[in-house]
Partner chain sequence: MSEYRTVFGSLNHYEKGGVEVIEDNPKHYVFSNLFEVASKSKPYEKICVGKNLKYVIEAVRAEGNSPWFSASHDEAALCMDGEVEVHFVKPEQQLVPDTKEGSVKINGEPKGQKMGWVRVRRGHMALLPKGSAYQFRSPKPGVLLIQTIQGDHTVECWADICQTA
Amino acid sequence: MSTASISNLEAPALGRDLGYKAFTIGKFRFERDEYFAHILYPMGRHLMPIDAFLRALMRDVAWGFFYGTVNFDPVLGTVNHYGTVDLFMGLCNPAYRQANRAYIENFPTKDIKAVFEGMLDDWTNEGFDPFAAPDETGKPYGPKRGNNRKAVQRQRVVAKRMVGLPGDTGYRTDANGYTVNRHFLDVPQDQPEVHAEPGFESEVHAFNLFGYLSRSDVTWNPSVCSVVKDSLMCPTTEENILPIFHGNDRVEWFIQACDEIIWEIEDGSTGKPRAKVIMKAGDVAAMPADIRHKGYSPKRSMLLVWENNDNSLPEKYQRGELKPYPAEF
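Stick to the form predicted alone and return the structure of that chain only.
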């Protein structure tokens, strides 16, 4: 394991005159200019458009590095080992590996999280929200101007109980500041009527999932609306492009609730195309444990993601104890 070295350098080579800090961890150095994020590592320098970089960085931080691999683009990414995180260049890129240009370091989760949070705070200008759809936010370009801490420090919505039950603080209503999104103005907001048998009033509950999701103020960020042991129901709204390629370390189930998402499915380690999946309202798909996927949603849509939170699954898949897909036909 590499020893993490975290520093906010006062005089970055690229951003000094623009007001931005540089950040280092291990042998990685992150700098930005008006248009690009520059990632320097022992094998060279990699560039990403700053808007794409900040959108990917926001998800990696908000998801706690998520299940498995978060590919910022075909070169840069992280792998979650649930306690430590790999930061890599070219690990999932055959051309980089064949040319001996791939590079990887491992860091304690808290250390890399601190660096990534620092970048989000310093590099996100006022008016730009890396969680929002492009048509809902400002531009991230140019010299440093202010910040948008309200956006980058936004907490993922996680229900303490099933959404809408007494004691759940995650329920989205006008009362706690969530308004209906512009694409969902036609979604009914009435709640279902529940007629429980006497004595069972506190044990039977229902809520309007479509109404709940219509008030989501972020894109491509699954909240958690119910938890039953390791079974997590994580609904989300999707618009434009998923900012990362997500490489699974377990099977994910997708249920398309409305509109349409087009998914690019690739091999998780090589990036070789595996499938293109077009999901329309009512479609159900299982994303295998050995792929990575990226989604495109022409109109804001609703997606229910069903996750298995069992932390023993990644090793079982690696040992071959489980097949990477949930069913054979």
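What would you give as the form predicted in complex with its partner chain, now that the form predicted alone is on the page?
Shown below: the chain alone.
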């Protein structure tokens, strides 16, 4: 059971009226001031720097709550149950759990999506793009100042078969506004030679994936580029810091296509540090199903995130039917 409502209160409970709406869902209440997002819930309150909050919120909204757990920080997060979503405080934080300060509510996906989208829209000021690397965008602070609807309403790319096929998701070009990113000016933009015999144009197909990625205007946003049944290749360009700690509900794989990312790995339910994974061009690594990870990319880099979209998997991992790591040797 849940109630979702978008309130527009004249007098927020916290701070001065800066022109931002307050949002409630269930017993959660979200407010923002010049520097912070404030989260109030039955057991207490929490706050996050507004830039970190909006960057995390952007991913959660754009990914449709993604696979498994999206930790905004060590306290606040969501768990995707594919149809419903848990919104929680302290669930993956042993101190909160031991002190009985953890709190969780489940909402239909469409309700929490509507509230999160409304919040993202209202709280993102003109000139701030939560999807961009910090060096590429303006500041999110201060009283309400316009909006950046164009940035926060971007649709995530989801190819049905492969990018560039007739009727599938299209290419990025200068002409449609996707210029090569400043960090990727040296990435070759040549296209493969394609010689299809008449009648086979929709099957004999190749495209420059790295060129396509060099033109991505977002960071930390895996989008589906090639599909083999439930096997989804989801390349993404990464710069600075992944704005969330991702706790997957299944095994996920990374293939580093260029440059370098350093991953911080923690236990998925306790946050206890487990490893650092340093990935350079050509490195391949699995992310076990029981961890959570945050990536750091010193220079904009290309990462191929590889997912298994079979939605019977979370239960099998939870029941212990599948080991949290993908191979034994």
